[in-house]
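Here you get one chain, nothing else, as structure tokens; it is the form predicted on its own.
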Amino acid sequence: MKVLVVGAGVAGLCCALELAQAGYRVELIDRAVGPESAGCSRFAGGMLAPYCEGENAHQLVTSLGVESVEWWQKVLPEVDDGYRQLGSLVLAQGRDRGELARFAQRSSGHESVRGDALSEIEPELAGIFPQGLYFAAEAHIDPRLAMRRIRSRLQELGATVRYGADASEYKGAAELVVDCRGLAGRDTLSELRGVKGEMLLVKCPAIRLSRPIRLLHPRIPLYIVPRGDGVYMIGATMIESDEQKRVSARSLVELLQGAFALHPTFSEAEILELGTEVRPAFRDNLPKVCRKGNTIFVNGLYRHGFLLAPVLAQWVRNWVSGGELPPGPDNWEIMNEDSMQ
């Protein structure tokens, strides 16, 4: 069977890989002119943090996210492709320790660390924070390296990857279409909304952090993810907006102030890149897998693209092979044609 996967973000890449590994003839296309301009996945944090996300997400995000951590570990050889299972650390300044307590109550998979134990995990932060939460089972990846690795693997498996391609020109030759277009899928999935995210990459070799760190704040929590060679991704914003391609001055200032609060040496960092994109989400912030005719839709991954895409891709592969999708809560239903435009 020939399968056309539309959209080369993390969802499309994972679906294409699962189907190609199952022996299907896969063609992956994207309307972007190249991988460096394709969708919001390239601006992701790459945190594989199912337990941290459980603080404000549905319990399925945690349970399915744990499975995805294992998937990424198999797909990305450690070190070579940026996979690191070193846990993650959640911190708060003294005046915000109530935020830390609430985070601990609403999440799982962590241990409380303070003093020498905290300093041993991240020596650079010794004496700056009195205590934190350590999620030892979590991991992180470099999204761009990860997507590059999947594209290479697809080519090894004989799949075709095309950029600058119009889906209408290729659908006729495919027996099945897997639509992973993100917000562009709103032409069929009318309930999709946009959630804007902003990030920056900085270089600060004077600081050596090993794992993702979340700094809690009542208004704008911050996360910092090491990319290696003194490069860090800083992000946090979630803005209910479809606007693309503009990082606001306010967001930039808040992200930088948060980084300075984590460690004052970030004030000397070199800014390498600003980025913003709009993530697709449904009303409940859970993704959906649904089918209309010969098209399967995978969409609405919200801020959990890299955390949930592998499991959703495995569902698609199983469904295409004649199996059934696993049961879920009412708001995780498989939509029928009546719920689509």
Second form
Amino acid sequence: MKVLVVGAGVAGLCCALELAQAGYRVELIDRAVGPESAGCSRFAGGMLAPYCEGENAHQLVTSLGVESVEWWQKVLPEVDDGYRQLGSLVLAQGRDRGELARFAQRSSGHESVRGDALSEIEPELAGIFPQGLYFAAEAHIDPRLAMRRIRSRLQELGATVRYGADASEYKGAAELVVDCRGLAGRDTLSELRGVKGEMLLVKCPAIRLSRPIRLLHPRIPLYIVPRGDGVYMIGATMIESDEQKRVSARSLVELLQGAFALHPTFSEAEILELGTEVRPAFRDNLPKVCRKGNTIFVNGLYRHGFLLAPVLAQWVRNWVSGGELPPGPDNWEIMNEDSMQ
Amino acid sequence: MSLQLYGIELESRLLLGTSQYPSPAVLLDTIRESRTDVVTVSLRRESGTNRNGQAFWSLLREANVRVLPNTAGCYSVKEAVTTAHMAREIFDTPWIKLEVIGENDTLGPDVIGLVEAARILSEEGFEVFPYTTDDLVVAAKLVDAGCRVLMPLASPIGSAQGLNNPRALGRMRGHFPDIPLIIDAGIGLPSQAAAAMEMGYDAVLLNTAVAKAGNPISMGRAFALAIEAGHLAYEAQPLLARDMASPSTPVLGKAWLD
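The block above covers the form predicted on its own; next, return the form predicted together with the partner chain.
Expanding to the full complex; the earlier chain stays at the top.
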């Protein structure tokens, strides 16, 4: 069977890979001119942090996220592919101690670390933070590297990846369409809304951090993810807005201030890139997999693209192969054909 | 008697903020379960300029409650006034919760800027809900500037410290018997909200304590009940504390049992 996957962000790539591995003839297309200009996945943090996300997300994000971490480990088995299972750290400045206690209370899979234990994990932070939470089972990847890896895996499997492509020209030839267009899918999934995120990439070889670090702050929480070679991703704002392509001065100042607070040496960093995109989200901030005619929609991954896409892709593969979608837990609605108008 | 704010009669004395919820779905459920009549919405300037926050605002419209837009995050009179104009256009209401922040860490109000912005906006026909301190002189100047509601903070925004200076809040109540007073900011627990209501406050405005609770929906309901209880208690004229015991059964004439 020939399957057309529309949208080459992380959702589309994972679906395409799962389907190609299952033996379907897959064509993956994206309207962007090339992989370097496509969608919000490029700007993701790449934290595979199901336990940390549990602080504020539905428990489903944690349980599905844990499965996805295993998937990434299989797909990106080599260190060169950027998969690193070194855990993550959550920190707060002294006056925001309460935030740390609250985070600990609202999440699982962590141990409290202080003093020497903390400096052993991340020596660079010795003396700056007296205590933190360590989530040992979490991992991180470089999203762009991961997407590149999946694209080349697809080509090895005989799938086509095409950019600058208009979906309407291709749909006719496909027996099945998997629509992973993110916010552009709003033309069909009218409940989708945009949540803007802004991030920056900096180079700061003077600091050596090995794992993602979240700095809690009542107003400006942020995270820093090492990309290797002294490059760090600093992110990310969360704004109820579907405005694209504009990083505001306020957001930039907030992100940088947070980075200085984490380590003063970040003031020496070279700014490599400012990025902004809009995450697609449904009102419960949980994804949906749904079907209408010969199109399956995978959308609403919100800030959990890399964390949830693998599991959703496995569901799609299973569904296409005649299996059933797993039943949704309470409060989680998988739209069926009837509810799609 | 029900609460009246700028001539609008409201059943609930709980006003809810709309930020920091795990999802819009949880926010909508919390609004429904807490039976609040008014929600306050922050208008980040960038979302306002091109109406990019439309999707979120139309979700709120579904909740069928009155929207009190706010100028959170504004640090100058000009910024606050511009944001208020934008809010009036987007939400089609003269109501504005006026915040002019003076200090970054405590998010305390710049009361001098606040009075100035309140005067400008009141003259333009806005109905201003000023986020202020418990200072009586500032409060009087706000009333003079046209405010018919006052919203003193109980403690710093989001701090959950509760009523840091109950005596000052009590003085404010005594000083402005005819102006609706709403506690704005710093409440962490329903008991703190109830305490403010027992002192005769007219309403309580909350966000973090509910949005960041483990279960926002239940916490919203808990606050609604506490606020109602506190208000009932105030109306029922509670006892005042005294130094000596006051037996509930008279001692005189009691049978000797020895």
